[in-house]
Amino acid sequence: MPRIALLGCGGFIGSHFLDAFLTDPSWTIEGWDWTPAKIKQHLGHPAFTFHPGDLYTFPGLEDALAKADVVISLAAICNPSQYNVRGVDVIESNFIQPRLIADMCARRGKWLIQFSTSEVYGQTLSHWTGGGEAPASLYELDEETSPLLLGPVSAQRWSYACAKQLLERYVAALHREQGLAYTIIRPFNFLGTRMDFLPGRQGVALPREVEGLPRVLACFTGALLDRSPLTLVDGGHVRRTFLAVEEAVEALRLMLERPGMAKNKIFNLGHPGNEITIRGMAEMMREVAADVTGDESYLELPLVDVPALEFYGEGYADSDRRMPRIDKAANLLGWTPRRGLRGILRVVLEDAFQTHASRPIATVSLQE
């Protein structure tokens, strides 16, 4: 029976991975995370073993990984509000610590599936050539040919992208020099339920890895639940693509089923057809909230512009666009995303309103 070691099993992606894979009796999973808050329904499953607490102080970690057929590494700080205020922790969480996991996998001959980020691409070529309308060659991001264009050291926001890029290069070097089998995944904005902790609503203390301002989906969801303005950083004009997390998990399943197609490769996972500005996403979420609740007053909630300096603090920077090429995943894995953004948002908001709308909300600071 194939065994998976899942590092960061209790987070957004990890929880959806467990939802999908624990219905399949052909897999057993051993997982590590700070908290089981998002995966309590799986704790008694006979094919799942959970270890709470700090992954990197777990006694006998390397021996445990050696028993697995594949190691999937999700554990990381990946919250933009943290990148320019906790640079040391971000670099440790995204390079120094996962480097230890890569070393263990190389020593024990294990296949490592390492989650990276689309942020390693940094700014697009179209950004550096003046932005605006540009040919696809200047903004489409390809795993093999696109340059990785990060900002200056003074823009501390790139600490996360830089750490992830260095980890990718380290993993590739371990493959060349020590024979490590690897797959690197670059996510392009996965969306779904349980994406972030909604401050004041989960009823649990948040570990430092998930503290701070939540990401855009949770920010907008919280605003809709509170009937408060939706905040747009620098007007919300940057463009992003969004992929249903369930479709990302399906891509991961295909990798595990077709290791010969997946090993020693880098894959973008995103949905080019779901590109939208952040302002457009806020407008769509108001519409979906009105539809889900039958209350058209949600359409009138204001959109408020706020400077990035005020929202994130000094050292923040952003990229204009992230449009993935997904030919490699399509050709090698037979994977094609199909779910549209409005449908994804409907599932998220139906869950949020059903779970939280009628409950009393504790008053907490987003900066706690």
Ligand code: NAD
Contents of the next structure:
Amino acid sequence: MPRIALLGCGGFIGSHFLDAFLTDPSWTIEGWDWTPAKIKQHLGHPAFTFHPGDLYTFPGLEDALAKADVVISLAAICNPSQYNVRGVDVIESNFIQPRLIADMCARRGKWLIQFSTSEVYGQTLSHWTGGGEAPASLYELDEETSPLLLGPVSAQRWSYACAKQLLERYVAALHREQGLAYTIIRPFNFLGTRMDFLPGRQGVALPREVEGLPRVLACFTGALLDRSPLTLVDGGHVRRTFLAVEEAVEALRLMLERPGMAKNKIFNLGHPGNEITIRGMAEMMREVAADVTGDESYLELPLVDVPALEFYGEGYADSDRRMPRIDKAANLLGWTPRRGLRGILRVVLEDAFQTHASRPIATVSLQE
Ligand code: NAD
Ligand code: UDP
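Same protein, the form predicted in complex with the named molecule this time rather than the form predicted on its own?
Expanding to the full complex; the earlier chain stays at the top.
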């Protein structure tokens, strides 16, 4: 029975991976995470062993990984509000620590599936000064040929992208020099239930400098639940593409079923058909909230522009437009994303309103 080691199994992607794979009796999974808060429904499943706490201090981690057929490395700090204020921790958790996992996999002859990020492509269009619509080559991003354009060191936002890029280069070098079998995945903004956290709604409300802010989906979801304004950083003009997390997990399944097609390659995973500005996404989320609740007043919630400096603090920078080329995943794995953005948001907001709408906002704060 194939055995998977899943590092960071209790996070957003890990929890959806468990949903999909624990229904299939052909896999067994050993997982590590700080917390099982999002995967309580799977604890006790006969094919799943869970280890709570810091995976890097787990006694005998290397021996445990050596028993697996494949190691999937998800564990990371991957929250943009932290990149410019906790650079040391971000670099630690996105390069220094996962590098140790790559070394273990190389030593023990294990296939490593390493989660990287679309952010390695960097600023992309920010470099365009030619006027008019930018050439597609600046925002259609291809695993083999697109340059990775990071901003200056003073823009600490790029600490995450830089650490992930170095990790990718390190993994590829371990392959060339020590025969490590690897797959690198660059996610382009996955969406789904259980993404991040809703500030103030899940247990104790930590001070913002400790908890940080979630990614945009949870920020807007929290605002809709609170009936407060949706905040558009620098006007929300940048664009993103969004992929249903379940379709990303399906791509992972195809990789695991066809290792010969997946090994020693880098894959973009995203949905080019779901491109939208952040302002457009805010508008769509208001519409979906009105539809899900039957309450048209959600359409009137204000959209408020906030400067990035005020929202994220010093050192934040953004990427204007990044659209994945996904030919490689289509050709090698037969993978094609199909789910539209509005349908994905509907699933997320139905879940959010069912789970949280009737509950009071947490009032316990460590600041008090
Ligand atoms: P997440 O934060 O929800 O999950 C990461 C999990 O790792 C968390 O549950 C955290 O508790 C755990 N973790 C971190 N350090 C740990 C440690 N030392 N010991 C034990 N557990 C630890 O993030 P996610 O959205 O599921 O992303 C997973 C991976 O995919 C990350 O590497 C991230 O950089 C990458 N990624 C995701 C997206 C996306 O759209 N979700 C986009 C780009 C990159
Ligand atoms: N953003 C926003 N309002 C928010 C949260 C985020 O306008 O409440 C913007 C953010 O500045 C970025 C985009 O939404 O331009 C996507 O941010 P996210 O944190 O989800 O991830 P990213 O794609 O930047 O890694």
